[in-house]
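Shown next as structure tokens: one chain only, the form predicted alone.
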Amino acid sequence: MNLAVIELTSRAGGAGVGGKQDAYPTWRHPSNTRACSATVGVMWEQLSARKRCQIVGSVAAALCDRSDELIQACASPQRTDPVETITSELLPLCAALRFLAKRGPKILASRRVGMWRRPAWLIGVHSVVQRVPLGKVLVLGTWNYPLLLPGVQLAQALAAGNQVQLKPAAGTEQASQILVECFHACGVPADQLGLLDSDTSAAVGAIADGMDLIVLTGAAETGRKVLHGAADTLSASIMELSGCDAVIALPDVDERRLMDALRFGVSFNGSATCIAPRRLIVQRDQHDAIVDRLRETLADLSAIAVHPAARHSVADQIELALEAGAVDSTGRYCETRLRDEGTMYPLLLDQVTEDHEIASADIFAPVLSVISADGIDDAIRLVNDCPYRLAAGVFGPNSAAADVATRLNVGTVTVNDLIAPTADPRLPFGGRGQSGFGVTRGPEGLLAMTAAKVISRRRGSIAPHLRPRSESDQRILHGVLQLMHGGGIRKRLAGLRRMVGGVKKK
């Protein structure tokens, strides 16, 4: 759910950070007075992980109180149904916040490394691995899910103790402001969480100033530009980028479930979803029956608005596909309507082959290409050879589908379902190839907002590495090496003899 057409240019949806800080009202959620006062006089980073997670978790109640405002702020030509804001943004975001409140402290807890399996030469050494804040985190927001995606990223970065800046995508300024206000109202200091201008120059300026971590949700081309800017300051990055997700239909698939899922995936959120299905891979002997039924399934869907930044590129891709031999199976596509009015009916492109450009393009519109495969192995190859490998769906008998899922080189695989399972707050999300790297969400996403810091202490007087070197050291240590790691009993016994000989000489 992270696809956004965001560019570090003057075009719509620019992904950037660094700008003016907005003023915020002093509204406070009544149940969070204690949380608010907990930060007074204490730096955010110095609060315990439990306290930070408690404050972040309490933001769920503040979001509920302002849900009507948020629903209105998220309305757009691509988001015409308020139910979608509730189900795809508010419910999973609040669940993620509650997850952090409950599980965050344990995930962030230090790991003690004691005597168990400690190397012999480290006798007396006790270590602890701490999870510490990275420092300054920049979140580059997205227009298609302006609450859930940046909201979880903000929450995890704050729970880890970081200082965070949010750069909203153009068109999401109001929703982003309310989101940040809710965090402030629950006790997150204003200097710990800032809202930047939505203009591209804000992103460029913040990246140039140097950030410890940049988290981008956007198009692959935007990712390249952000990484280019981050290279000068060696800023770490998490990239959630474009998708060209495939659905594989196996033999004996439940066609009704498949049709319902594809209808949902193509139309949900105006098809402005990075893990929406863009390719349907079917076995050749299934092709005709599935395409006929899918054509009927999509026939009554209404026209969908395509984001202004994507309209012409989508139209170009469709025209190239049609010229290369693809067929408009629904018969309702109109290039003029898409380019001039920005709307189109869901398009089912049949007879697409893997060498068509649209078969490996990050289309961000209700376009579903049907590709025939010569068996399951070929279907898996078609998925794994695509440069965009964000997610995939497999539909068929559970055991067969699960086997295929393990062989797909993508970030997320859903079996007999689409999109919805990725909203589970316990799960990480990230892609492969040109769909990006790193993860957000889930325990892994929370840890990605931290750095590992190791503290080791030696107790007692034994520290053989500190004494002067002796002539027998090499023989003794070589013997120890063979004794502990030699291949086979003879080599280990030879090591023992060498070690004993060195000790006697010494």
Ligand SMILES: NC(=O)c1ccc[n+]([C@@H]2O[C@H](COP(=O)([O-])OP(=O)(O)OC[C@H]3O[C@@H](n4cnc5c(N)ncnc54)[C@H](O)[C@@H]3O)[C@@H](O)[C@H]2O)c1
Second form
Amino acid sequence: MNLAVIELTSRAGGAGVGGKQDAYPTWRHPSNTRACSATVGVMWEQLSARKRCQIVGSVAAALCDRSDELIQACASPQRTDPVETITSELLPLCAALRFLAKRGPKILASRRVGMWRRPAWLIGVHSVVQRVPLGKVLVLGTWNYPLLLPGVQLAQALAAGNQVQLKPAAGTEQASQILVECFHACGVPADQLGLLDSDTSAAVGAIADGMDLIVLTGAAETGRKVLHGAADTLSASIMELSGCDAVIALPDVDERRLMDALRFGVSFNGSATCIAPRRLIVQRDQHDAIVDRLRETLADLSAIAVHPAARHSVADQIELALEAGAVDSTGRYCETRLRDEGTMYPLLLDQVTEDHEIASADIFAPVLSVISADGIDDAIRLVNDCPYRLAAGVFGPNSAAADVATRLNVGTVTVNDLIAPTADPRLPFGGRGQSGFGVTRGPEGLLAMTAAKVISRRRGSIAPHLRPRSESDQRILHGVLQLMHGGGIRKRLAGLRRMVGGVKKK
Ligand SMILES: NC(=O)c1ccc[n+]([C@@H]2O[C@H](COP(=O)([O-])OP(=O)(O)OC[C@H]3O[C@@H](n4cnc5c(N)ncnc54)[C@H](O)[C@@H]3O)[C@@H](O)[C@H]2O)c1
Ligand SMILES: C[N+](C)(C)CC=O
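Please give the other form, namely the form predicted in complex with the ligand, since only the form predicted alone has been shown so far.
And the full complex, kicking off with our chain again.
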């Protein structure tokens, strides 16, 4: 285990670890120390969860201090508007860090298991369930949200006491460097949080070395490759993978709200959002009205840059769909523009059916396929039958939408909204099927960075299982079984008689 030494100083006169109760400690990395009145060598994982969470929470202020640099570092052909970096990365990341500082210690606290509901045959046993660090955590970052996604994962892994390595996605090196520097500046030791090269070979090497947890945010295909590597070392993993999210429009939907949400969802972050809407499922009798309105809604959106890695596969998918009978409803799709220049206008593909490959493809571009359903059950089936089940949106009257939401087999359902509600630091996030497994973020994401460790202590001299067996044991224990779990009062009384009979014979 890593022997990172950090220095504890106290603003209230430098009392340090053993100092006054009211001393408010600040943590400094050795390379960043100024006046230190008390110094104690402490391993990161040995700090209390409260202190780790406090340090990690203070990173929010460091990010604010460097927000201009971060906004600049996140600028890309997909992220042209600085407002998007503030709203989709910095604000939710800082909120998540503050949440960790406030709620982390309680979430990570040990759970005492005392007398209440203790099985009678365990009299004298007292247990505690601790949440301990897993050890070495590898975070494989993606390019589309380079601060929020790896940032929360790093913060939670560190708050849980782990040693963390970030492998950033290509193109996010500068943003990742600043992110990691902010953690270091706040007191996370350099050898507790490392930054690897963005080349894939760095990830492959780290996986081969053996990790205690691998957290991947990326494509489903990458998930398969990473899992192959993880199998060799039996490393645990959390897979945050691709989506092909559906929006279901219910009868009596508020069309204005639906249009606004789809316009936002299709274009936000250059449509490079794992939970951007890719399929719109409408009832047949709503189809024409909704498609007409949507065509108008999307008509004035500017062309969007598609990531170089995705251009040709997106163009292939669209070509296949058009050949199979789908219709370019917006009339602005230009294949050569997409393939050669790498940009496209948001495309409304009408007349798509579930048999079209594009209806269940991992597409990272502004393409929205319209699929008609025969009733609500059919709409739900279309979502639940898709191999990708990251999130879904349901638009319609509240109670009907809430009912549909409970029947969808996806990780997150947003009702009458898209994407934004997932930025809440109190919520976990994760998909099903080809969209991956495990969760990050929220209390559940924090616990996923820990292992449950149980310590059971027996007090007193009662330990019947340690005594030699006697002939009457079977009768007594069979009686106990019936007395405690028999179905109905008569069977329980019979159990009592059996037990007493056994005891008398002893
Ligand atoms: N579920 C989510 O939370 C979520 C969020 C954002 C993006 N995504 C998905 O991510 C994809 C786009 O992001 P991307 O292009 O960065 O994904 P990607 O799968 O190409 O890369 C993700 C990370 O894995 C690394 N990687 C690639 N091949 C590897 C290998 N063989 N071994 C180890 N590491 C490897 C990459 O270098 C990168 O750091 C889309 O499919 C999108 O749906 C999912
Ligand atoms: C869930 N979200 C929007 C933060 C990131 C998906 O790409």
